[in-house]
Amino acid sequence: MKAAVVDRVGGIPRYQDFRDPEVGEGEVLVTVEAVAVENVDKAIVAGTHYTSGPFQAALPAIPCFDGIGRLPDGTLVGFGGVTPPYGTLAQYAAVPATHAAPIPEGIEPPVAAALSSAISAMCMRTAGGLVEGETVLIQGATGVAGRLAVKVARLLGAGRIVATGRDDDALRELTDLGVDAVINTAVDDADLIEAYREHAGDGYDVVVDYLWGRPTELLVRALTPESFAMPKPTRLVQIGESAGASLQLSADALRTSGLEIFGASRNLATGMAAAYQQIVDWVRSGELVIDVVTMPLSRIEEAWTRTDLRGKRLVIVPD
């Protein structure tokens, strides 16, 4: 079959061949019809992401661990459960029947692939309780699960949307997403603090953080009183680190500032599956938008060191 393949940690994907999946006893064979191609999956490539040992020591091997393909039977299935040096930039994958679930009647296949992105995103909701009326600040917001989340939360009904990003060009373009105020982190550390506190307005009821490090650092700088206080509780869901992997954390900011921290897949066991179908509810009526730039497989070179995607989901599909 064809594939992407990597022959080297940090490599780019080449199409070539490589040898057929076989199909083991409880699996199914998937003809792929759509992978979106994420960070997470160049951070495995990479060899950056915690995941990605069994990746690297099977090289040369396929990315990407999940796609949109169909069965023998024809049946549209979202899957996954690929066992290295397999993975599904490929023409087939073999999974267990079990990673196989049908996609509902309505959505095509490039924006099925793209939908785990707007399903993050409710974490807002799923780990960060956000109720209707509340104030949200998403940390990242001008990346492709950024503006998703940036979407989501005002299908969710918050009263205040605060985003953040480095590029003033795509922070002006939140607005017409719903912005309401937007911050430059590629400030210096004062002025960085100062407009997270200027934006507050009575304070930031949950935090969406696709970002962490240097930036969510003075976030707790900000957040933190210089003196006695009772502030309003501040609920940050940490989902990303794409601005840093750690951070300080100074005891006072969680003994004073009222922030509460959670990871994004706090309570997911009990609310993935209404996450899920409330995502798939909007975008089959039109009232969330997933961007989505399609590529065929054997241009996938070109794809995966693309930089001009502007918030839209890289996904590859079959020649």
Ligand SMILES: NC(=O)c1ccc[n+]([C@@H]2O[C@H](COP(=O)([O-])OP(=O)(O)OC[C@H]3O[C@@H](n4cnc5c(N)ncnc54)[C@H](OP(=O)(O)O)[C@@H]3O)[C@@H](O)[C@H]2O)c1
Second form
Amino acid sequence: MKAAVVDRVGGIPRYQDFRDPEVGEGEVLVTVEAVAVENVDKAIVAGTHYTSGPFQAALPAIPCFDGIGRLPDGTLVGFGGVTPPYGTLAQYAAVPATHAAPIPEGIEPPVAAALSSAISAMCMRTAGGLVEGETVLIQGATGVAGRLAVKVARLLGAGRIVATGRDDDALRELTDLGVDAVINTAVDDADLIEAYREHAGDGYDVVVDYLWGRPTELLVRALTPESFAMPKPTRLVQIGESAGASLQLSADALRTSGLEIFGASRNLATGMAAAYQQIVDWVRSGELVIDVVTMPLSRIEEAWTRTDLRGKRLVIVPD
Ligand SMILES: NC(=O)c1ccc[n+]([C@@H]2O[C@H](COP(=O)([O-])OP(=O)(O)OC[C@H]3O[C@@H](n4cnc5c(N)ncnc54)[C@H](OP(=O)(O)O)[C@@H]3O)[C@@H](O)[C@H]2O)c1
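Please show me the structure of the same protein in the form predicted in complex with this ligand, now that we have looked at it in the form predicted alone.
What follows is the entire complex, opening with the chain shown before.
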């Protein structure tokens, strides 16, 4: 079969022949229709993700671990569960039958491939407990996931949405999406702390944090009172680390800022099904638009290195 193949740590996938997957007991053969390429996929290839080990050990290998495809009977499914060296950037994948679930009608494969970032944005409700009228701060809102989070926050009835990014043009585009205020994080520390305070209004109720690192460290400093005070709670949902894998958190900040920190997977087991259904309903009704850019598998080298996608998810489709 044809596949995108990486031959060394940090290599760029190349379009070439690869041995067909063998379908084992309890597995099904999926003909791949669409695969979203996300930061996590690039980090696994680069060897910087905590789950990189099995991929790196199996090189040469095919990147990406989930996708949308068709079963032999024509059913469109979302699937995962490939085992390196096999991945989903290929014509075919053999996966456990238990790891293939039907995609609801009315959703095209490229959009279905990108659904997961919208579903994960629902963590502002499932993990952060967002209720209508509350103020949401989205850290890293100019990215693919952040823009979807802006749309999801609006659909969930957020009262005010404040968004951060590093590029003024991209931040202006967010205003068109319904953001009430924007903060450029590419300023010096004191100015950024001031900006977080200035735009907080009555306080941020929920923070959806795709950044961590320096911007979130400065946000925490902005939330920390400088005299004895009874701060409002701010529920920060940690979902990404585009600005850094760690930050310094002082004891007094946690004691006094009202900050409550949750992982995005909080309440996932009980909230996932409803979150999924809500996103599917919004996509089918046209209320939620997921912007994707599709490119054929044969152009994977060019696709993998694109930097001009401006908040749209790259989705690889068959030739
Ligand atoms: N757990 C989940 O379910 C889930 C789902 C989706 C995403 N994520 C994670 O969330 C993060 C964002 O994903 P994405 O797909 O939206 O990525 P993306 O499209 O690359 O967007 C990254 C965002 O972070 C900003 N950024 C990047 N580096 C930065 C830095 N050094 N300092 C400050 N801001 C920086 C970008 O600003 P510019 O626009 O200026 O580049 C953009 O707003 C990633 O860590 C990803 O793995 C997690």
